[in-house]
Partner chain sequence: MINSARQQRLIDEAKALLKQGKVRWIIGFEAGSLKFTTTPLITADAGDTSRLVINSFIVNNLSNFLPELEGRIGIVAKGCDSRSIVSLIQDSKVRREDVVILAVPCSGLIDLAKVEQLIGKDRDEIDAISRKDDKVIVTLAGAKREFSISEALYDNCLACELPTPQEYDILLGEPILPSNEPAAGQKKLDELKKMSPEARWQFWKKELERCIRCYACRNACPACYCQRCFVEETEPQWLLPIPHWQDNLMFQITMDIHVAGRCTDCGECQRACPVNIPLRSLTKEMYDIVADLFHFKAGMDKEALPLMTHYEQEEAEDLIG
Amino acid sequence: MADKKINKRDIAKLPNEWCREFSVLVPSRESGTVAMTRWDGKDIGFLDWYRNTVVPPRDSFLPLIEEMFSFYKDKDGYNIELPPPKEQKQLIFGIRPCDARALAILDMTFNDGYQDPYYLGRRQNTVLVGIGCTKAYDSCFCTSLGNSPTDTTGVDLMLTDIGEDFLVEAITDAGKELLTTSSLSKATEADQARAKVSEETARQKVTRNIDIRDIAQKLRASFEDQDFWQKVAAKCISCGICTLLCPTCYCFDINDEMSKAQGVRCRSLDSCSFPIYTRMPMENPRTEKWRRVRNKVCHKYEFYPMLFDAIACTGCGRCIRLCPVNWDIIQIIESVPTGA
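With the form predicted alone in mind, please provide coordinates for the chain only.
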């Protein structure tokens, strides 16, 4: 299918058309925190101010807390009742390339060995419409990780800013299907040329860089360097912001909430930064803060690549700009010693 284009003044037509079939989510700051929320059918103003959400779109697939099932006990034993499936499909409109790539990374985790029905059910029921970045934060470093502000990895449909219009490119069959119900103009060669210029301009606006060459080997060599990790962890306050707002972090805890003979089992997001993370009945496996910080860094850049041949970081920069004590992952990676 040839690329299409749509004038920015008419962009609201797209989510209005799609909301007949999908629950459409768009960037919003009505709650005071920028997050993906239900499309209200009219306000497309986020195109003027939106850079990226604070709460990653990951939360639409791995919620802060969710009920896995309910249960009750009778004379025959325990009985389990699964929550009813959500039948309406969802469409995330305006997801940034770094966050779409993050979901592609999470897919590896939740589809490996045991296939998680909660996460995968939502993923299989969702269409992603990306909008390329035009103004990076000074904390963004996606280009250092092989990504770009207009990367199409993980999206079904991609919109690229070309001035008064958006170039609309169908990436997957699901994206092509979206366009069958939309009357858009055919893009010209001039439009496609403008898109290439826009892509290069956006790439040049990502000014922070990180050298990840041999980073897994460096981390492995310095794993036992306690002095280094204590310095790295010195100003961390273990608040968990960097992990709870990271688009590729996925750790969770599971708890049963009971009242007499009935209850629910809930899954909730957790953070390896917390002192009580994965605490067992008798001990916490990482009581020292420096060990928890080491685990966080090594998981992204050493452990995950060992498992899936992919760094579990997309360079979105949330962990840098939202950290209350200005802990900077780029500075940490750059300071990793080569070891003995």
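Next up, the form predicted in complex with the partner chain. The previous block was the form predicted alone.
Only a single chain is listed, so you will not see partners or other molecules.
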């Protein structure tokens, strides 16, 4: 194995070096919440406090506001101007394994029959450097979904905490290219062993578990169980937190922001928790909140597996942790009737 390592004290050298070629994003509290923010050249304080961001890194690919194109009208009719094709290459430093995996899940939708140029453009233009977790939130449940706090799915380069140092492991070719920096030394076999221990310790810290065996079938069988869904939806207040901040949610709405004869067509995230999400001229199939709650759960644990053979949940726990009423998807999944 050709793995490398870097002393934690030197960690700032990595983004400093990378930012010559990339626009480097790191976890930061600067905006007032925890989000991936442009690297300012020095602050690696996040290594001490960072567990995960509030705003998922999905935001760098499917942003809250996407300007799709601008348009204006002149005497010959409407003209359309596309945004400049290529932005500077991005590097996200410190993405958590659950969020990296979430991007792999989103790829299934955006890289399917329809190839979304906005999302894919950024995906192809971005390198992901993951940092394995050493501590978990009490809302984390990644291990139940075949994930782990040090999983490398979706990342290009992975850093694992081994005490004084980080073990640096290239996962993809793009990751290998990042290893040219001189700040790295060669990892020993003892370091590899330490990484194994660290991985196991991190795993132990994830305390919440769910049993997802046959969950899609169970959900299908209880789809019409109105009593069950009404019960689990009772305390939901139909806000958009659990969807808008979910790393695998991707529903969007398209609006024109215009004045007079010119404007911008914007794509912004939408949420199936909102009653107007499905409102149509004559009817709304999801006026009652239990139908919306059911849709949200089933989309992740039944429909997505049906379409792509993958559960659209990575166990990041944001929907539980940020929910104003502590609506807990783990409890919902656990209590789905067997449908017998």
